[in-house]
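One chain comes next, on its own, written as structure tokens: the form predicted on its own.
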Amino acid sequence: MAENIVVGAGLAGLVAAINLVREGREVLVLERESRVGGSPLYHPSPEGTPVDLPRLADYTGIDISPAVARFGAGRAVIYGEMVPVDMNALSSVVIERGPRRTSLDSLLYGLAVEEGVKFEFNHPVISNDDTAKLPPDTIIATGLYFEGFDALRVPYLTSFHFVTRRKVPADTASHVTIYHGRFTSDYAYTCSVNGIQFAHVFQRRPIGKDTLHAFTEQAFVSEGIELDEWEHFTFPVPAAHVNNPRLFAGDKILAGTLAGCMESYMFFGMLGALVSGKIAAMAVEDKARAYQEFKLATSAFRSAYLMKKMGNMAPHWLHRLMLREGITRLSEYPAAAEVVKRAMPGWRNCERAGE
């Protein structure tokens, strides 16, 4: 039996590999880093996301709940005003990404090894020639690396990031605080889980010292935390075009961020990565069915993309009003929360699987 190749040991690649090997296939994962856990620039990091855990397990065949923590608190700081966020209404959880044993990456890697998936680390696939040499139906899930987008000519925007992290007591309650304000055209947040406190500010244009100072000052005023020792880097994001999502590139199958399975307003990507891994594995055997599943998974991409374009044109007073009203009424209007959740790539697939 021919060996199936998966490029990238991130969430999408690991889910794809696990599903393929369960179908009786031999699977080899090629990973550019020396271990699982993504880019050392960004991880380890705690991240919050809406997810329906039972339905996700039904759809992907993988229960990720051992790597999930419930929120102790959810808040938003909207132009300096603290507003509580009903995380239960959004079905939100916090998950650690990265190489530590408490991360989702490590959980999936352990499952993959148990199932018999083979791994080859320190094996970058970074050029068009590299990908052309791979066999048909290779699954490429190279995540937030420019080389994958360039090699396969997938359009992207360059996003600019500052992050900092520090250790906190292991029993510190998991939390997320999202910041919107004049200091960034996108957003910033602080988050904690498993003894890590993480802060991240980003936007789709370069970040200056004034922006970083304004966020640092606001985080101290709002939460009493002092942020320093920032790291700076850039990432490609699949939000250059309204038609960015794509499942195929020639005879290769795409998954995760590279496929555009990332919510295009605030760049939530974990659920999309997990679901797209399942869809990519499906595409090896049944491309027509996988294509329909992919269209469902990314069905909200266009509306979120256009909403972000419109939001960027709104004056600050209107942006502030819309955010405050929308966030505070999530618990009052379940339909509003459903709109937010269904904007997550892959949510509708899991929803339908649970029916």
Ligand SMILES: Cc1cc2nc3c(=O)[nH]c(=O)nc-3n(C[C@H](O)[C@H](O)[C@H](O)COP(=O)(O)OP(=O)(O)OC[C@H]3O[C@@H](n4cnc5c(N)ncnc54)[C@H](O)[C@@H]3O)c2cc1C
Given for the second form:
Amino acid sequence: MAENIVVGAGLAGLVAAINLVREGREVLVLERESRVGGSPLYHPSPEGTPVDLPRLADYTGIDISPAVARFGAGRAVIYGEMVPVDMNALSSVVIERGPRRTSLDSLLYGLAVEEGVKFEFNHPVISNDDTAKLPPDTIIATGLYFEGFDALRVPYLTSFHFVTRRKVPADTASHVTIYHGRFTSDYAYTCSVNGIQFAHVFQRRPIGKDTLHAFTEQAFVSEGIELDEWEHFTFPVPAAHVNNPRLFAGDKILAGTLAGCMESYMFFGMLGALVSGKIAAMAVEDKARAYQEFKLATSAFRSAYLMKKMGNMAPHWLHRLMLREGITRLSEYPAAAEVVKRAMPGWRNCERAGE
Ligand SMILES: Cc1cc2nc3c(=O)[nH]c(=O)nc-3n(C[C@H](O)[C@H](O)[C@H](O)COP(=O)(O)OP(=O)(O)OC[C@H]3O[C@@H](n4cnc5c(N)ncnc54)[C@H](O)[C@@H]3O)c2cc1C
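Output the form predicted in complex with this ligand next; the form predicted on its own has already been displayed.
Once more the chain from above appears, this time first in line as the rest of the complex follows.
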């Protein structure tokens, strides 16, 4: 039997591999790093997302709940003012990413090995030539790395990031504090889970020292935490234009962030990656059906993209008012929370899963 190849052992690649092997196929995953968990620059890190866990499990066939924690507390600091955020109204959870035993990547890898997926680590697939040599229907799921986007000519924007992480006692309650302010046209946050405290500031243009300094000061004033030892990196995000999402590149199948399954207002990408892994596996057998599912998964991309464009044009006072109203009224108006959830790539596929 011919082997199915998956490039990238991240969320989308692992979900695709598990689904393919369950259909009785031989599956080989090619991964650039020497283990799962992606780049040491990005991870380990806590990531948050709205998710309906039972429906996601129904849709993908994989229960991720052992790698999921509930948020102990959610807060937003909007132009200096702290307001509570009802994370339950958003069905939001926190998930560790990276190579540690407690991460979602490790959970999926363990399942994949158990099911018989084979792996080749230290095997980057970088160039156009490398990809062209792979058999038709190879699934490419290389995430937030420039090489994949460049090799397949998928348009992207560059986003600029500073992160810092440190250990805290393992029993520290998980939390997230989201910061909006004059210091970034996107946002920043602090977050903790499984004994890691993480801080992240980013925007879609270069970040100066003044920006970093302003956020560091705000985090100290709001939470009393001293942030230092920042690391800088950039990555490509599929937010170059409204028509970014694409399931196919020539005879190859795309999945995850490379396929555009990332919401472009907040850059939530985990749910989209998990759902698109299932869709990519479906595309090996039935391209027409997979394409319909993919369109449904990315149907809210356009509105999130336009909202971001409009938000960037709004003056700070209006932005502040909109955020404050939106965030504090989430629990008052369940319909507002529904709008946020429906903006997530893949949410509607999961909604239909139980039908
Ligand atoms: C610091 C940070 C914070 C984030 N926070 C959130 C958040 O709070 N909520 C949220 O929903 N999303 C968040 N995201 C986005 C989310 O992590 C991604 O959208 C998601 O991981 C994409 O999944 P994927 O399967 O497409 O790629 P990944 O999970 O990144 O996997 C890609 C895999 O491909 C491998 N690879 C890359 N290039 C090659 C190559 N050339 N050859 C072979 N293998 C290769 C990588 O090593 C990696 O293992 C965050 C991202 C970062 C970096």
